[in-house]
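Taking the form predicted on its own, here's one chain by itself in structure tokens.
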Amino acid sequence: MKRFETFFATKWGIIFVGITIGVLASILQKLGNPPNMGICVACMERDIAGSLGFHRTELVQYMRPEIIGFVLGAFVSALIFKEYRPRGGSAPFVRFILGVFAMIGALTFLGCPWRTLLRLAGGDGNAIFGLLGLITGIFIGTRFLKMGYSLGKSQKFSSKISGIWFPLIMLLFLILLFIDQFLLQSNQGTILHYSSKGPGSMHAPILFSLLIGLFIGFIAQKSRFCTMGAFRDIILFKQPHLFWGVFALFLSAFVTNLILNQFNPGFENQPIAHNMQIWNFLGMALAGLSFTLAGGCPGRQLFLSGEGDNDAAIFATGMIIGAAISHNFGLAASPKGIGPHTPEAIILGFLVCLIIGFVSREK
């Protein structure tokens, strides 16, 4: 059991977790996630806000096994290796703010981090001027690291049933998932919603989906995966561990796609994007900066909930809620591109985050 933390700890630790990200992603695809997102957290949050009824999109409306996944894989894992720790109380509003506006941002380009480097192994053009965002708006979240921006300190809790609520929030979807194929199967209608057409209709078997997302909470849990952290650590620390792991998802997702016959390069006619450059960008760079702010990528966070971080858990939530408004209010883009309102969003999260960073600074 030692020498398997010891491992993720290590270089070649997160180069496997990247690897197994990258082709997990493909093949799930492959199993009938929507092209070029076999797994994209900020997607699947958005159609897990459908499938509450959150929003009234019905394109965009399944409960996500892998989201389940992650969280329940990463509490298992920090059980286990005795990581589980609740805590929180560190500007929980604050994050649940920067949860909303990283899923307007996210929904303006139309991916998180992880699909970001999905659709450029896919061969979408369009993810290079997400990516380069994305790098911009966590240089821009360095900048107030490096002016001593924090949210203050996280309190651990007393009672050992202060993290658990939302694995246990997972656990209830997942029953509720399971409950409407028994009721589909009898023609009795569901408790959730679910797209008919669209990306929401587009899903692998749940069981191997959950399987999967069990998987990745679990091992990335160890190996502390972060996209937003990586780019992070070498712009702040000129640190490469963490890259590695970014770069082996990239890598193996590239080379899986190949084998699957899933690449397809070129900027037009992609799937479930739009060529909207200068939104592609500041999109992604909004996202980035919130990314930074919290501490985390979606990924990261979803992980860190799973060890009982009451904090990561907020910033999820706000997420979720986040994707809810987009789509109720005209701010998500679509294929034909952006919504009536998202600029007007992307300027005012902008002033927000950055209202929060110079706020924040402690010196």
The other form holds:
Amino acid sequence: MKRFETFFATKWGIIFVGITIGVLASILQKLGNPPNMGICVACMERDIAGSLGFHRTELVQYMRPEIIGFVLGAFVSALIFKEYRPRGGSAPFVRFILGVFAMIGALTFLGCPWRTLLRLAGGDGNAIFGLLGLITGIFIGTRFLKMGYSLGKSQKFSSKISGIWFPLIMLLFLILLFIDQFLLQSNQGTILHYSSKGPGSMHAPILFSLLIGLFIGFIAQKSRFCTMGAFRDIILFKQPHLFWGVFALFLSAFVTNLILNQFNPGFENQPIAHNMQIWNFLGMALAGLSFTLAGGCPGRQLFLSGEGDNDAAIFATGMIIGAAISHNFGLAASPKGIGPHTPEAIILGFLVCLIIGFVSREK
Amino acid sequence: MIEIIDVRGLSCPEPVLRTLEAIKKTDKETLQILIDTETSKENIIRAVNSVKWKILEVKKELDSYRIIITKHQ
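Structure of the form predicted in complex with the partner chain, given the form predicted on its own:
In what comes next, the whole complex appears, and the chain from above leads the way.
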């Protein structure tokens, strides 16, 4: 067990996790998930927001079992390896706001950092601009970190039960999803909302999605896999540890796509993508800055939530609410291009993040 | 006087940033770092090794770890 544990802290450990995510994401796509979206934390949280009826964009509503699996898998991993540690209280509402703007940025590009890599691995050239934006946003974030940026210390909670609420909500979502399967079979109305067409209607069989999510959650918690951290640590410390994982994800998804005939290079007519490059860049720059100020990419925040980190759970909740705001107020992009009010939201997002960056200091 | 850097409760990458800052500024031969997560432990060990300092000891305490590092190889 000890050897298993230390393996994940090594270079080959993080590479193993990256390969696993890349291969499984491409396979999920083959099994029914939307194109170049085998796994996308932002898109999947957006679908969850739709499924809960927080927004009414009928094309993107589904209770994604992968997200549920990430949190519960990380929770089990944290329990087994004695890393479950209920904590929180480090500027929670600031983290919520960062989560909202992270999602507004991600939905301008149409993807989280994971999907940025998966889009590239599927041949979508527009993702190059998203990736450049992501790195730029992370770079801006590191300037604040160098100036002493901090959201302050979190506190350890005295009650062991304080960290189980986010995983429990995910478990509740899973139960609702299962109940709906029975209701569907007997032709009764469902509790949650489900897309009948569009990306929300495309999904792998529930059990596959759930098991893959659980497995990734389990190993990613232990390996600290983080796409934002990968670029941040290179910029700040020239430390490539996390980057090896991200690079492995890209390469393994690329190879799997070639094998499964899912590689279609080009800029035009790419699935669930647009080619307004300036907004692809700016959207991911805003997302990258928000992730850096909050200390983790959307996936990492879910794994931390599973460890009992209430601050990460609040960031993830901010992302789900951010998706609802994006779709309710015309901020989210679609394959046709950005929404009618995307520019205002992106400018506001940068203003808010810069203010947070300049004023947050730990004495 | 022992120099102690308490980075418990801080988000990534602040524990590593503060440790490296302390290494740069200190005139002491050894430093103690207080951390509270396995993640910080792994990250700090990696960072300390990369600047050619040495880990002397990692002590498990009640709710935290105390990492003692030294300049001498």
